[in-house]
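This document opens with one chain alone, in C-alpha cells, the form predicted alone.
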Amino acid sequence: MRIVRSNETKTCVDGSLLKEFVLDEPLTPGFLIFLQAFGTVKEYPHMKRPYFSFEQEHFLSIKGFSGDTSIEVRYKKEGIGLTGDYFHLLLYYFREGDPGKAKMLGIAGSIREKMKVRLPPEDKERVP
C-alpha cells in the first residue's frame, strides 16, 4: 500500500496534527495484524462498516474502515517532527512482512529515545 494523496490537514485544539490520506488499495486485515506489533488495535467488525482504530502512544493514532482506501492519521503533539514519516514507513515495511516488522520496531525504538531527549522531564517517564 502507498499513499496516493493527502486530502486534508488540520491542527487540532490539543496541538496534534490530523491528516486524511487516500491509499492506492483498500486496508486489509493483514495490515491491522501488522499494526498490533506497535500499539493497540481495536476492531469493531459488527458495525455497518468494519471500523478500526490504532493507537501508538506518543506517536500517532489511525482510524478508518477495513476495506476502505481513506484513512485518518493523527500525529501526537509531543512526537511531531519525529513521527512525520512514521505512517509512510508503516505502509512501506508492511510489504516486507516479519522482516519489515523488525525494522519498524527498531525505528520506533530510535524515535522513543529521541523523544526522551526532547520531552520535558515530567513527560519523559511516560515514554516506554
The other form holds:
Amino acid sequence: MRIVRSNETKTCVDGSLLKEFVLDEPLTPGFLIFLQAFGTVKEYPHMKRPYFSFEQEHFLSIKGFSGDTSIEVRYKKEGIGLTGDYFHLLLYYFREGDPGKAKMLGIAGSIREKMKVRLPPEDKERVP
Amino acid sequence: MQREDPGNASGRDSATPLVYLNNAATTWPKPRGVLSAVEECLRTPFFEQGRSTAGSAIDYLAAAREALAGLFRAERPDHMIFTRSATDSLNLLIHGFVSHENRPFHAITTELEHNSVLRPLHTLAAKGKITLSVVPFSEGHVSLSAIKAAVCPETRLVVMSHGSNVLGSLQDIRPIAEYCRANDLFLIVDGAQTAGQIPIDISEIPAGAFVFTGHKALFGLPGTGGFYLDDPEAIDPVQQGGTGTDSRSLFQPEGMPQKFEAGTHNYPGLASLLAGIRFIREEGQEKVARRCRDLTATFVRELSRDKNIVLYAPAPELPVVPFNIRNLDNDETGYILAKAYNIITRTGLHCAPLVHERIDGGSGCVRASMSYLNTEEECRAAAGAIREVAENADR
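Return one more block: the form predicted together with the partner chain, after the form predicted alone shown previously.
Then the entire complex follows, led off by the chain already shown.
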C-alpha cells in the first residue's frame, strides 16, 4: 500500500497532529494483523462499515474501515518530529511480511530511545 | 420553511443523505434568503456612512442594528455593537472593563463557560489584574445563591453564559442580572447559544452587556457577532481606528457605536445576519424555539432507550445533546457517524474544559445539536444510527 495523497491536517485538542491519508488500495485484514505487532488493534466488524482502531501509546493512533482507502492517523504530541515517517514505514514494511515486521520493531525501538533522550527525566520512565 | 437542499455537501458518501447536527458550532444550511442577501450585497458597492459618496440602496449596518434591537427588544439600536464573533465581543468587553477599572479587582465566572470567557479571565488573573472565582454548576444550572456566595467586597465583574454549549442548559439570568445591577456588579451575559434560538428580551435582563454571535441560531455567516452594551461609560475601547466620523481627532470617538467599532465592517456578513434575523421574524421566534425543543426531545427520547448510550443532559432546554457510547472514544463515535452514516456531529471538549471535568472526567463527549432547519426525520435517522453504532460497539 502507498499513500496517494493527504486530505486533511489539523491539530487536535490534546496537541496531537491528525492527518487523513488516501491509499492506493483498500486496507486489508492482513494489515490489521501486521499492526498487532506494534500496538493494540480493536476491531468492530459488525459496524455498518467494519471499523478498526490502532493505538501505539507513545507514537500514534489510527482509525479507519477495513476495505476503505481512507485512513486517519493521529500523531501523539510527545513524539511529533520523531514519528512523522512511522506510518509511511508501516505501509512500506507491511509489503515485506515477517522480515518487515522485524525491521519495523527495530525502528520502533530506535524511536523510543530517541524519545527518552528528548523527554524530561520524569517522563522518560513512561516510554518503555 | 425556506431551506436549500443540503445535497452531498460533505463529499463523504453520495449514497447517504447528509445529516448536519453541528449547529451549536455553526448552523447549516442557511435559509435561502441568507444566501441571496450575501450575493446581492456583493453585487453592489457598500454603503459606508461618511466614507463614500457612492453607496448601495441598503445601509446594512443601520438595518442590522435595528433588526437586532427589534429581535432582542433592546431600547437603543446604536448600543448594538458589531464585532467579528462572540469571542471577539467577550474579549473587547472583559479587557475593556479591566482597562476602565484601572486597578485589580475580583471577577466571577462559572464552570459552564466557553474558553472565550475562561481564557481572557485566566490570562488577566495570571497577570495579577484580577482575582477570579469559578462558580460550580448543579444539574447544568448556576444558581443565584452560588453567585452570591462568591461575591466579596472587591468583586466588580461577573461573566456567565446564558445557555451552555455542552449541556444545553438555560440559565435563569434575570434574577442574577437584577442582583448584579443592585450590587453594582457589571454582568456580561454570553448569549452565543441563545441569540436567535429562544425569545430574548434585553429590556427585561438588566445586564451590563449581552453578547451574541451571528453564525449560529441567527443564521448569519461566520465572522459576524457583537454585543449590546447598556452603559458605554463602563468599558474602555481596546481597539482604535478609522470610523469615518470625527476624522480630525486622533482619538477614538466617544459616541456610540463608533466608540467600539474601528475599521471596515463585514458588510456581506452583516447582510447575511440581517437576512437571518428577518427569516426568524418571518417564521416567528417562538415557533423556532418550539420546533428546536421538539426535535431535541425526539432525539433524546430515541437515545435514552439504549443502555449503551450515556446521555449527559437528559432534558436539555436548548437543542444540544451531549452523549457518549460505551466502549468507544468520543472521536471514534464521531468518526464512524461521519464516515459510515454521513452524520456530522462535534466531538471533544467543545472549548468548555471545566464542564467536561465534571461530566466525563475531562475526556470529552459527542455533541449533536439541531437547528430549526433540521427535520424530525433527520433526527430519528441520526438517533437510529447512533443506537446502531452503540449496539455494534457492544458486540
